[in-house]
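Only one chain is given next, in structure tokens, and it is the form predicted together with the partner chain.
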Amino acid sequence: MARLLSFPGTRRQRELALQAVFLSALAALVLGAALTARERLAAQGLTSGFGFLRKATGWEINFALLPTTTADPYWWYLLSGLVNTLFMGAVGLSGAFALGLLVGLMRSGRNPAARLLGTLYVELFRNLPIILQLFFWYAVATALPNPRQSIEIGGALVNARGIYLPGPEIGRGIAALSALAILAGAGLAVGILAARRFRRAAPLRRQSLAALSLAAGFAVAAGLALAFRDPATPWITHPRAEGLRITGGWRIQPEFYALALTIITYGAAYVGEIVRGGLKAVPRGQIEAAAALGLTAWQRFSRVTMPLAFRAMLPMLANQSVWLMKATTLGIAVGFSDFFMVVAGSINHSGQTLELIGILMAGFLAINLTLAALMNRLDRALSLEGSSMRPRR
């Protein structure tokens, strides 16, 4: 076969060559696409530029932790949307993480009754796409009883419009003001018993100052419940239905859980099998050592077993945030305003398509990389110095 690269000159020559074809073809693309949208914007009358954002939007979301009516510039409904992911992300990944461990540690334990709870479970979720469970949640959500025959657990009233629980009447910027200190206490607590300043520290210091900061979090968030509460109505409010209307206590809408259900049922499943590899990276030397100095089946587990496994762990549990994260664009399918569903409805709206557009992958490329920030700053807070224990993949 004759050789397509029979180019005169040195293989240095020759090298740079193909990249100055290669950059040269890459911008000629990009020019190109751009001359035809502007042609195309310009056919359609539009502007191209980002004014629109300060215009008044005049439609309605359906969902928003942050106060909005249709007189809201595009920017606040923008940044509501972002909002309203960054909290499904945290509702969604903490459960995830929380269910993921239970479902983790039940495949990996001895008890074989356990393990076929926690199998028959990863099976189920993992082997499901993800929409298909958030439509099946959102259809059994709707499909409850109409608010009149509402059903009462607790307190708290279930029906197609949602859960109403009990609770003080506050706005929607406090809660989510509220929900952020609750997080930001998490957040600390977890920064504690990671860094690396504290690891000299007696265990049981550092796990109180850690408990200490989660406290502070949730006082904040009461505090704040209680000082910005309607003063006319009692402490705690119970929803009551009135005919097909519902008042008092606090709404959940269906879009809303469904769509955190589906994240954390869904990402559960990867999240345990994510710790069953972490904890069978471990290697069994390390437990028998612990053995033979006589450390109970606890003290094993989370002084040795769980350290060493939640290290091997982490790059995957760092994915799988992202991932998690991106998730939360399925709300558009149940009609959960997300950012992207802000996005798609402005583009609707507006016309921006461009801007739009270069917004989203903006916004989600500011979530991924702080995400990846921030577990990078926690793999080396714990990374085990000189030596690079990780599992094989």
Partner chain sequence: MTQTTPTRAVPRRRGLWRRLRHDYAATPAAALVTLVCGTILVAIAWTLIDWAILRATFDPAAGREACRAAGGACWPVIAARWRVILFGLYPYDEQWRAALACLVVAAVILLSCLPRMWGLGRLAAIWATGTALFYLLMRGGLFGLTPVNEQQWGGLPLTLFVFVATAVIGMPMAIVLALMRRSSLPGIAIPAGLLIDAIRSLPLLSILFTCAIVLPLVLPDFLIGEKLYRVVFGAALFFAAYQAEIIRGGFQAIPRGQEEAAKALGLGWRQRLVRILLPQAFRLALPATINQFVIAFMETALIVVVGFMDLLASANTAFRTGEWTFAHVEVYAFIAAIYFAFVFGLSRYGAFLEARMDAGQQRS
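For clarity, a rigid core is taken as the largest C-alpha set superposing within 1.5 Å between two forms. Numbering follows the first chain given and starts at 1. Since we're looking at a predicted model, the values are computed, not measured. What changes on going to the form predicted alone:
With the core held fixed, Ala362 shows a CA shift below 2 Å between the two forms. Once the cores line up, the CA of Gly32 ends up 2 angstroms or more apart between the two forms. When two forms of a protein are overlaid on their rigid core, residues whose CA moves 2 Å or more are considered shifted, and Leu374 is not one of them between the two forms.
Structure of the form predicted alone (previous: the form predicted together with the partner chain):
Nothing else is written out below except the one chain.
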């Protein structure tokens, strides 16, 4: 009996065979469920497939970086929602990291007042539900005066309809491409500074290449603005109140900046604690050795403490980055047209629930896996072999 139940080959081959059988059974189960669902949908008169992506939507979204009309197909609306999510994520992550760094430094400093303010900030924003904070900021945004009583701050107008800023007179599509060019240049610069192949080069050469990449991004953005700008329009447009209308300028909608403020303030509370933990992880002997070499307080912080602390807190920052990117889906609660809200609207208008849910899942998987891969690549590039700050891999 034992011989009948035994499989031929080595142990490794038997393990692979069992895994193949398990995966085949799982694939057959998924395929059977998909075929059954398709038959049930067909029996109810519901069609399946992705042919609806080429049909016109017939409805509008209230915020879009890319130009959109009601005649655009579903695939363009989904792409626009994905771009909105990426833009919100970039704004939220950048603001949360910047403010979190400040909060972490305040909590790690020697000034009692700064430590108290940092502690109060962390305890306040970390212990309130993020959805409650979103409703608070949105209530504040919508409680501002009407357009006739707009608050003017340095040429900008603030009212219940949004924040109107002076800005260059270019279309939304060109503005989105320009921002993408700048982000690409900044990402390439970070990659050059972090890549192992460039770490062997002279520091001045590495910094020059990074600066050149960043300058190239700004040059491409400026070239796009110059190439597609209308010569008859002024370079900068200023917002002006005309009764209940605001003409000119760039409008930041309440839904956008309420969600951005929520992600920034909530994420900064956690990033601040990560920064504080990273600073405490720096060995005291490293700081004392830097002081013994005659380095000033700023030189010790910028050249010894912060680089070592950043290496220690990078894995936790990667996890926080992925979490904050997923938090952009809360925009549906206040009407921000992110990827999640566009998918929800498409489901209501097209009825293609399974297909659109699959697109939503695939989109967020691609975003978060890419973000995690980039952060892990940066972590590996900055890790120190044999250092007490990071276990040897």
